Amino acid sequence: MISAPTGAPHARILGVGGYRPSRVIPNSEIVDLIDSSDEWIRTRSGIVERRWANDEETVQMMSVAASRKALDHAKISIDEIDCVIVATVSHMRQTPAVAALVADELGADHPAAFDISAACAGFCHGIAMASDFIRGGSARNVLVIGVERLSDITNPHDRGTAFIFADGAGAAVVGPSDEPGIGPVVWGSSGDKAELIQTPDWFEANEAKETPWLTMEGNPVFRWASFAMAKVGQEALEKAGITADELDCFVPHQANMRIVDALARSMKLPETVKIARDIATMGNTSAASVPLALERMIEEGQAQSGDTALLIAFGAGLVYAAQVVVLP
């Protein structure tokens, strides 16, 4: 008879960390390229400035920097990490997975390492997988990273995307717990809407010597996220067995300030719930946005250890994921 794996009774986030690129790009550097204005960008998205990576701030470099902060916060040695998951859509090499390179640079002891592609929802997907791995016995401690260099694939002249997307990395260490620390995930996809956010075929673009720019149909994405995702968030609360009144923090994907506000209204979150609004100074960093927003809330004292937080993210696919977590 095959022996069954045994894992921890529960899992939780032990520490978080982030890396914000050094280049600060205010709206004034973008408006002329898209025939716009600072007021138009702020009104439409809530973005005042964003971060773009320089040549040295690669996907790997930013991932390593964010991971080291997360490991320090968790008080976990890299030797104790036995799985590394990187969520990204902007690692520009088909293979090898950047997760293996990140693990090696960190000095990890031959962990499982792989990338996942779930766009802006990637980090929440990674947290769900890490929790299942730990409880199922496949891993003891998992490093989950969300990282993007969207400035590489954003057309600077596209009025619909140039002011939105940005770069950065966020990471979390997930480990065993005696008490529930990560609630059931609510996730899914709507592939019939896949054309709303996409890049062209990379091989065809390379053959034609064109940049495979990311494209997005903003209005239908806004409508889908603002209304459909509120139901997903509510379901995540119900599956975790808590009500909105018991929630301490709301950390949605930083896609657009108007979407953040619409979700909070639709879910009828009380004023006591602290809401992440990292997008104002970071832009939309896709898979990195949730961990970066979470790190900022912790560092600025908006969120405390032991608080309950609803994480929810959504993006190209269209895919989504949400879960309630206990903060480290």
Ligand code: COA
The other form holds:
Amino acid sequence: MISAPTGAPHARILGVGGYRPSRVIPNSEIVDLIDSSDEWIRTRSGIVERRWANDEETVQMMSVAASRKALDHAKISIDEIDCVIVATVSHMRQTPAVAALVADELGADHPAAFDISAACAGFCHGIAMASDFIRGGSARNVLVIGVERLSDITNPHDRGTAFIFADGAGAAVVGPSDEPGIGPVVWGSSGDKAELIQTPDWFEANEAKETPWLTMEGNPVFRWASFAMAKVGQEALEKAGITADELDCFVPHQANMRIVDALARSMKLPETVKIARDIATMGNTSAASVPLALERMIEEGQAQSGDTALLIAFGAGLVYAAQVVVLP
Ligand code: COA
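Shown: the form predicted alone; wanted: the form predicted together with ligand COA:
Once more the chain from above appears, this time first in line as the rest of the complex follows.
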């Protein structure tokens, strides 16, 4: 008989960090290209401005910067990280995984390193995996990164996407704990809705000399997210064994301010629950949106160490993941 893997009794998030690219793009810089207005964008999405990366702010560079902040916050040295997971859909090379390059640039000691593709839900998928790896004995401390340079694949002339998508990186260090710090994940997919958010076949786009722009049918995505995701959030609370009244913070994927509000309403979250609203100044940064929003709530003192937070994210696939976590 072979030995069974043994891990820590529980896992928790030990630290979070983010990287916000330097170019601030207000609505006024976008509206002429898409025949829109600052007022329309603010009312329909809640977005006032977003960040777009410059040439130096690559997926790797932003990941490394966010990770350094998360490691500092966690007070964990890079030597103690034995697994690096990068969630992204805008690393424009299929292989090697950017996670291995990020681990190397951080000076990590040959950790497991790989990328995952779960679009805007990628970070929450990574947190679920990290928790299971630590409890299953595959890793002691895991670095989970959500990073995007969506400006590379967003058509500046597309009225349905140009004002929404943006760039950035967020990271979390997940490690062992004596008490439960990451609740059971509720996750799933609806591949029948795959065509609602997608990029084209890259070989075909290349042959046609076209950029593989991201396309989205915003309205059906909006309806799906506002209704179906409230049930997913509710289930994550139930599985974590807490009620909405006991929740401290709500950190949903920053897709659209109206979706954030609709979810909070449908889930009947009491006014005492603090709600992340990072989208106003960051736009939709896909896999980076939840850790960036979380970082802001902690930095601005809206969220305290030990608070419970419901994370929920959803996007292309369509895919989704939600869990309750205890904040570092
Ligand atoms: N500027 C000005 N007007 C615009 C516009 C723009 N950028 N885009 C569309 N419109 C117009 C449409 O032509 C339409 O006009 P009409 O009523 O005269 O026909 C009207 O605004 C409504 O269009 P619609 O597409 O129904 O808008 P919406 O309320 O659904 O808002 C989104 C559009 C994209 C903001 C919204 O659908 C959304 O946020 N969807 C989900 C996005 C999301 O979560 N994506 C990521 C998941 S990861």
